[in-house]
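What follows is a single chain, given as structure tokens, in the form predicted alone.
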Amino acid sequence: MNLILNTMPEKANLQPIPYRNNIIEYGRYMATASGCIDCHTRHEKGKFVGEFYAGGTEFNLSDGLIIRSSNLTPHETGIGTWTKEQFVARFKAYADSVYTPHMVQTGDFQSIMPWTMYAYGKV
């Protein structure tokens, strides 16, 4: 851990967790802690390009299929028409005790989003 902490490009800027009723700051905290920007913002040569959270990052799967990350911006092309309840329900669908992950066959719909990893978080 010492090696990691001492080779980071900048010192950690630790902040307290915002209050949940401050929805803007709490949302920023959740998106940052979850690392959403890493997949949902395009990048080239290690630098983000384009609008943050606009999606479009390409993932090349082993069967030659390319999938792209979704647009999470508040525009019509993103999730701007979603309610908070719809957004949370998308994740919570994978926390249901009857959900069983299945093997995805070549050519089937693919997702690399770790839904089950985020399904049990508190909102």
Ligand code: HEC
The other form holds:
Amino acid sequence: MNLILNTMPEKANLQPIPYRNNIIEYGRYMATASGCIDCHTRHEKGKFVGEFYAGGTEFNLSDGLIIRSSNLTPHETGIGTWTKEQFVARFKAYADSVYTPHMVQTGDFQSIMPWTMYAYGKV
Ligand code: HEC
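Next up, the form predicted together with this ligand in place of the form predicted alone?
And the full complex, kicking off with our chain again.
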């Protein structure tokens, strides 16, 4: 019975989309809708642990490499020193028509960060 109660999906709590000029609320909406927190916050046994968006989630890649999600907090060890332009450019690099995805060879850097999925958003 506990299993059923603990795994029942919560009822959706639909909210109006914030206005784009409300940058804090709109940013929160975008990050939530895009699921950034899921990879960029560590979790144990299905619960978030540590600071939200502080990164450190480990992903074991098939070739034995471990990749860790980055710290996205405003701290200097996160992306606190990035300008808005740098942040947007990091994503837009993958929307550039000269970017072509390539086959990753064993040992190459690879990422599960869905760069290309987010690259086409309107800014
Ligand atoms: C499927 C897991 C996953 C999701 C979802 C995800 N990320 Fe990432 N992200 C990663 C990993 C792993 C890295 C480190 C590897 C890399 O840079 O590609 C990373 C790197 C980054 C970086 C680079 C930081 C640096 O210091 O270079 C930024 C910025 C970033 N993510 C932002 C976001 C945002 C914003 C979202 C939501 C729109 C998001 N990520 C969603 C896994 C994820």
